[in-house]
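Next comes just one chain, in structure tokens: the form predicted on its own.
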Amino acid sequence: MLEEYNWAGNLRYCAAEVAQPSTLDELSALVSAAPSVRAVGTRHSFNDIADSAGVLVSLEKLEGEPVLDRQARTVTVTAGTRYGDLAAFLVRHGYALHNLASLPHISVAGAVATGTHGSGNRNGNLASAVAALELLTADGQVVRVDRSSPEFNGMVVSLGALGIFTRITLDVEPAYEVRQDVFTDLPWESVEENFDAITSAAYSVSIFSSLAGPSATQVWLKGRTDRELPYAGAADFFGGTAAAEPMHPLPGMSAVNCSQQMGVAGSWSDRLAHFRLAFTPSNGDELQSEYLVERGAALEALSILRGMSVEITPLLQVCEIRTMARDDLWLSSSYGQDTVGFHFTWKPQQADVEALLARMEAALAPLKPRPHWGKLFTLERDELQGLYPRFGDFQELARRMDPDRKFVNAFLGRKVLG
């Protein structure tokens, strides 16, 4: 039995083989020959979305350098490229992405395919920056689509169901600088009264908490220096107090691996993520879940979750609350609506966590919570179908592009395609 695990160590892949093709021809031959195949990225998924009963394909060695198109303001990369490496390339050429996730270690393809995101009231998730993509279909052929293609919006956040991404083209913009300020002990009463003002106070805002007690433990403000920064240098932020030293989201943890704080301005590439690329994320000591609801329901969701804090807190390391702008990508958690995400970093007690998730999902059900596709959740296909208006269209697209179900694994069978 092949012993390959995901990043957190909570899942052992059942694949019989892991392949690392270095050329498109090698990848095409492998996909054409395999009856069952899935692409795996940096393994930062906490469920079996990337698993395969046949062959797992890693794209990290796929040849090809980033290609910057200054006139179109895009960059094209091989799908296995990590965001941190892409950011370093763009900085050297004076450009930037609009957003980054918490970890710069994740691959472009994996983040795009699962609708992974950063934060910001006006910032779409990482997949919303995709201008074009190439994917290898079940017959080993390369298909290229862009925003002018009729089914493009169904092919971006596609969960690996349509084929294997090979190259992805992303929008870029001129480089900018960001300063990061942290405030502590933000009263929940203030959050409830000023939620929109708090989340719009900076380019990207994250609220961290245990959901228990009278206040959120921290709020991180990532502000672009080319825009107004009303809180810069302030001692108070809606009742929260300016941090006296750099902070880690988890209480008691050293901030040495976190992106620089204390209002020191620096490149977007070193501030938008929560952690430094040079930092190797810990292994096996956490699980993650996330649910996104329409932004207008943020305070109702917060009230429900805080009301469950007696159940949640014993299993919780930290909850992060942040916002994302709406998009038109069929299976994106922000499809058709501005959203707020409640991200949970759990202690590594999976059975207890999954039992709690079922209760949380039931409590949040009236708000139609959409789970992050790459994290732990218990909702199944019939429940998920009602959360995405284009769910049926995606099912039809997948059946047409992969009629022999070469890319369908157990996860897609349970959650999406039957």
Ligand SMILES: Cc1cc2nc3c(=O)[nH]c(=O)nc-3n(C[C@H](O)[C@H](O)[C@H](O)COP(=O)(O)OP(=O)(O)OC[C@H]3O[C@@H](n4cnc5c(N)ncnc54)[C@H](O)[C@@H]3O)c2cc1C
Contents of the next structure:
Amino acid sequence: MLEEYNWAGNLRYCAAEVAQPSTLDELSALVSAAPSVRAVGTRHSFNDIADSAGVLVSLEKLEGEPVLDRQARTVTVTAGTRYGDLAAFLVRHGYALHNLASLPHISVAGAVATGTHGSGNRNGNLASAVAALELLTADGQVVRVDRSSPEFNGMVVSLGALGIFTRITLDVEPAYEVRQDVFTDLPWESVEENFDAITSAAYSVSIFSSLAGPSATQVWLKGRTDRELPYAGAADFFGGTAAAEPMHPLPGMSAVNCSQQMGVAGSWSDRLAHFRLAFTPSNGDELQSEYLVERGAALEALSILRGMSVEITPLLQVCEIRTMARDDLWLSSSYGQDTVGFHFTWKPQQADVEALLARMEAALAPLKPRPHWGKLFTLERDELQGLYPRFGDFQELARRMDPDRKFVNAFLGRKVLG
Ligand SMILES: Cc1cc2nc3c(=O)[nH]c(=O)nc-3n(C[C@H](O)[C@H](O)[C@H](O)COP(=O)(O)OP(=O)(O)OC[C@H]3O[C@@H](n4cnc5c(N)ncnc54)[C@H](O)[C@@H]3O)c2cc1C
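Moving on from the form predicted on its own, please list the structure of the form predicted in complex with this ligand.
First the chain shown before, then all remaining chains and molecules of the complex.
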């Protein structure tokens, strides 16, 4: 039985019924019969994006093994598969994904639907690896689309609005090794002067801070060992100091939950995420938000946010800065532009956080901040519309594919479809 609350415990799903079909026929019959239905993944979103006033469907029990196509360099999985489980399968067969989010606990479908990302100047978000999709639509039929399909780019980051992904095909590549090095206390002047050099120093880079104080507290460098890593083994990185022991990004927390550090090389699957599958990721007692802006506006955004640190710091557990490569997925926060994301892990004080988010969104408005679809934000449809050039095309696609609004929930009504 699906738990009633999301992972963070800040949302109680209002769905009248929760279903866990084990076959496609069961799922299809359920979707055909239900006037209102949504899929839910592993419940890691912080807002009501996954909720439904009718039936909530979890694909956790849906039958189907991963299928690796070595020639096409793809893997096809049932959509509810967790990244951590997929990674273990790929490692056994000598393959890898191009990136992971900070946690391997989330489902492929849930991550793809919200444009979830990891980091890396040249790494697209996790949805950019989707080569094909099987989507159960409002009439109970399965539609298969791939990159050659005309509206494919509208169907990937689709917020659950077009139907239920049943199987997802992702690009894979031969397995590679990563080493993770952490440096502490990078002075802000150095971060500002060397922003591009820092974010391009490794395959995937995360800069953690409280936004206040003289320096960013930690920089995590995930470097592929098949690339040059000039900082490897160095005591200093742009004024930061090599960490003497494994670190947790949140102050005062044990690094036992975190992926392998201290420059020890090993599988991509154990290092690209910050947190280990067998442990609680992050803090567990928290809320999250994230805003992504065009990469060229990184320093301006940083300056605006640091200027608000007196307001932000009292509610903040940690801020993380990451970069993502552009893609063509209509509702992706990296649509059409290389981006930088400012992520906030908040204390669990939702009313105070939301009041602050409205002020942060107003301050960042000139930079056109695109919020992470699965985290807390206060921007509404009229404002979001101006941030995504293909927003109107997506609305039209959703209305055509789901004329009876079977998949429209309160979130989609407020934020996207009206
Ligand atoms: C501790 C923590 C760390 C995080 N780190 C990151 C990070 O590093 N990077 C990042 O970008 N995000 C991060 N997130 C956010 C998270 O990745 C997203 O909220 C993601 O959507 C969660 O996936 P899920 O499987 O829990 O999906 P859910 O939250 O359950 O659902 C999300 C959306 O996906 C839809 N969906 C789910 N299954 C299907 C399906 N089969 N078909 C169609 N639609 C479906 C739902 O309807 C809903 O709209 C983090 C969240 C937490 C709690």
